[in-house]
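Heads up, the chain below is alone and in the form predicted alone; it's given as structure tokens.
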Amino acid sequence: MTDSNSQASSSAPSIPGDALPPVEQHAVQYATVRNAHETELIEDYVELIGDLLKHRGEARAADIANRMAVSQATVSKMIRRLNELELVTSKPYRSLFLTEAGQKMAETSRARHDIVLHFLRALGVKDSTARIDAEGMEHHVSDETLAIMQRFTEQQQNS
């Protein structure tokens, strides 16, 4: 870092407590992120299967592979995992179907995604960027933050 960069960063306003939170809070932050990482891929697959069923009438492994830009072998492995978790049912050479638990997860994930996407658009983020950002953010925001995002978006639409 150069001296000018050092001076610029040291002159930036500091919010007390932002640099290093208390140990317990820090541990909770990291645990929350780890938990989100563990479920985000599952949620993405289940959300996409739900969207395909809703908009196309079927969810085939080939369609999932194309839309997620992964191989069919990768999709097959995930389908086995989703079957084990009892989120989908599948039969060879047939469409995938969501179980009741899978449907609930898909609806929750879709709702979270939509809130984040509409919030980013309300901030003025262009659609293509908002779609990419929402795809990752939806898994990492709290219910409290989602509620505030939704309220902000609604206020923007009504003004």
Contents of the next structure:
Number of protein chains: 2
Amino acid sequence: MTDSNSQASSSAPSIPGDALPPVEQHAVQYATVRNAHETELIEDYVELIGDLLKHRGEARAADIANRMAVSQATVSKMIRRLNELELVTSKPYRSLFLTEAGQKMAETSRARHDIVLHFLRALGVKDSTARIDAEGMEHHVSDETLAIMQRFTEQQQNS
Amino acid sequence: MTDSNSQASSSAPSIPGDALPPVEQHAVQYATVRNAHETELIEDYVELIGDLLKHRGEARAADIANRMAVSQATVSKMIRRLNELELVTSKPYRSLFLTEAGQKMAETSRARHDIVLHFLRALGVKDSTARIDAEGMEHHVSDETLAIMQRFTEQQQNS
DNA sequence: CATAATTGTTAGCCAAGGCTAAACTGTTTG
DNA sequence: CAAACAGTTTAGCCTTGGCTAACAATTATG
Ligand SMILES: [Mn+2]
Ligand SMILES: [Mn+2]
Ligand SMILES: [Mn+2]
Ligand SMILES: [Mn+2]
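Right, and the form predicted together with the DNA of this protein, after the form predicted alone?
Complete assembly follows, chain above in first position.
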């Protein structure tokens, strides 16, 4: 009894240009995004800790809370997770430090973040917008796209 | 007692180019991303339902589960939420439909998704990668950047 | 038309990532 | 050096978005 699809199913779609992708491919799209979301926040923390260490010499939980606009309790809980993941080391009430694995992740994330940010600026997006967009986009850009973005930015600079 | 920052704090950063943004601006970056994450999944559902209605004439929970690679229970729960948000209407065991608000959201999301996808292809990213990247990126692209992407794609086509 | 297969729902579990309130530690300062 | 202040942690709560298992309804088929 498909009593309600009578009007919609008969007429052809207005523009045949973009059909639905095959189910498997479509599923990969969504699964990849869900996957990225699992590591996204961790990458942002590690990247920020790396930046604080480089630019400030220390990374305090309070700084992270302020920069992320999140409560100190939230940061504290996350630091426990990062510890369990062996990305940071921390003695109670002291500055944080990155493990080897943490430093590696921080560098990778920072590099990717910078490529996206510089690309957006090269495209003509104004700095404050580019920073906001890059913060979210960075986690969803494949290596292939990243390489293309980097080339684009370089060519723009040698205009 | 900053006993451990001795090596890190003294030497200047290798490249002074990218300093930390001011705290307030930095906080806006992260908060905007958190915000996008709240609506992201809802947009994907509504968009997919709209696409299924357009291309298939009906939108069944099982189709959504298959396309999203997620259990039927997960879809069922989400549909309850979409109902509460008055984005979809559904009678049990029947196809889903979009409310006015749902249709509006579907169109907006679809348009944005397409702009990002077409932009990536215009940049030179291969289709399968572009689809994956667009699925995640779309939720983090500002109107400003979106407009620039659209212009870029058009110019590329009138090459 | 009875039964099998498909589809949908419900219940109950879990982890992640937020929050507030309260307790605790470390630092500054009168 | 005692108190006040700033920073950190813990406890306990909430929502979101997954899952599996069990059950219910619909649809297809022998
Ligand atoms: Mn980043
Ligand atoms: Mn980020
Ligand atoms: Mn989309
Ligand atoms: Mn999406």
